[in-house]
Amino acid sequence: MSALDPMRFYSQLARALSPYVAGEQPQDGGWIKLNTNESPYPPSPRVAEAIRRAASEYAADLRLYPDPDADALRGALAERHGLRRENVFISNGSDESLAFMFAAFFAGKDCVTPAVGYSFYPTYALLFGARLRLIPMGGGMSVDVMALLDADAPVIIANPNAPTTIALSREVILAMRDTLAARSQLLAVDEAYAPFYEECAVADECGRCGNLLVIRTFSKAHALAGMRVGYALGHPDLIDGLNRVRDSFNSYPVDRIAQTAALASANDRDSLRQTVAAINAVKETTRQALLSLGFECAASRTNFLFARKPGVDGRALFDGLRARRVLARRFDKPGIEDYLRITIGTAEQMDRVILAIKDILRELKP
């Protein structure tokens, strides 16, 4: 009998999806990973403290499923945003959110979203038959809201945006919302990065208008990437449509130890301000340090900087990193190919970095 190709059986869909690459996930230590966005310090400390909790004193719940509605954590998130709890959605990282919202609002239908930005959207746009169309960017990589706005489509939108770090103010998103809403137009805005540059943020007006959706994530300022805890903010009609698909198909809850850690970490509020404060100083002073070799590096409204070097190659700057067991993130797209997107780790890791990238340059100098 001859040998099949299991391909041959991929339908048409399958065939033509362009699945997300991750960030590479070394299994050996003695590297700087700074590919990912992870948070380089932990947890609150609340967060050990009620895992270890459910681990031992609530061990036996663990044969019973969670809470399918994660009905403590929507509390203490309604209540951090100002809203009802009818107005929260938690979902297995915000990734999903993301997932059901292409499902539930944009199946069928145009929508629009920045040329650059969370690579994912295409991704989600073809597998539920979304057609996407990807609005070019202003100078300086800035996000064209006008030319968003003239497409008269949904958008889809990240603010602060990945992976160019730059945030539009909440005064444009209101305005963009206020714009759709008279065109019975929906509104997605990704805030996974707005705890890092709250000012930008409208989680908080999700409950006053029927077509703003937020999505939030617990995996990057929280620090809880391995917990994949995400949640939406809207309207409560906007919440059923993502319940709807959730329990259409993949009703499946966040898990007993995973709502239990982010429920902690929600609570802690001093502990993510000093985690945000940390991370955005140290930020800062890399990014000086970058602009003072000749770097192109926008002010970072995230975790992470997304800079390039004039004249330098792209490819070469990454593969000299990873030499040096750095990890960074490079998308190979025509126009953002010589940029880098550099996570920030610790004052010591990021200082490591400078030296390496130092060492990189001389290398290359003609």
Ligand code: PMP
Second form
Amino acid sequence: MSALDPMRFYSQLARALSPYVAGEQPQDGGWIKLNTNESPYPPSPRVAEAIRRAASEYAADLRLYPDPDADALRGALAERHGLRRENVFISNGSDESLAFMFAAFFAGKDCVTPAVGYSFYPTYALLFGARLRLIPMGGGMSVDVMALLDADAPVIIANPNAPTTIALSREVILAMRDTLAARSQLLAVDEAYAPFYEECAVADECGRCGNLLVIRTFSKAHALAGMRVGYALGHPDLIDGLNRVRDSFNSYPVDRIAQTAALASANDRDSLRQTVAAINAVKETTRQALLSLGFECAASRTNFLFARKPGVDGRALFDGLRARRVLARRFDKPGIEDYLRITIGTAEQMDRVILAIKDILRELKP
Ligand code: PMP
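Cool, the form predicted alone is there; where's the form predicted in complex with the named molecule?
Starting with the chain above, the whole complex follows.
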């Protein structure tokens, strides 16, 4: 029998894809892991308690499918954002909300996003056949709002932006929404990092207008990346658009334990506030240390820093950190190849990172 190449079975679609490359998740210990914007602190203690109860009292319920709409969680999130349950869509991580959004609203259509942004957007655009145009950045890696609007197409934007860490103000986002509304175009705002700077958030506006979709996650400030829960907020008819896609794909994307855990976290606002305050404090100390070492590093509105040192090769810095068991993230993309994206860890971890960077800079010196 002649050898068959299994790749011949790939569809045209599979051949054309450009999959997202996630930061590595080493399974051995001993790393300072600052490459996927996870929280260095554990989730709310109420989460562990809720999971323990689910495992003991409700384990028998695991034979049943979960609530497809995650109504209890939707109710809690609606209350938290001053919206109604009908404005909330729950998904398996916010990536799934973003994917369903591309399928529901952008497949076969034009849309635009800033050139330096979350790199999953172009991946989803390819998967769902959206014509996504990348709009060049303004000065200092800022989002060029005028250029985005001049493109005359629906806009997808992360605010605060990743990996640049910079936020547009709430007023600017709402003005964009109004301009796009006048042209019957959608504005999608990915607020994955907004809990670190709620002043820029527009989640509460979702009940008021038909062209604003906000996407949020439990992976970052809620410290629940391992649970995979995200959500979208918008007009009930936008939420129904997402439901149409979900129910054409997987009717039960969020399992019972994940719903329980996210609900417990959503109901513990104090824990969220403490985590955010701790991360923001360590972030500023770390930034000052980097600035004093000659790095360029914008004031960050997220749980990570985006930094480069003029004259220093980003790959050498990345490799030097890796050799010292510190994982950062580097994007091999023109214009940002010398930047490292460094998630904020604990104060002790960041002290060690700064020492490691000093060591590397000494080593790299000609
Ligand atoms: N949006 C942005 C801007 C992100 O950085 C991330 C994390 N990679 C996500 C969405 C997705 O997060 P999750 O699927 O864990 O909710």
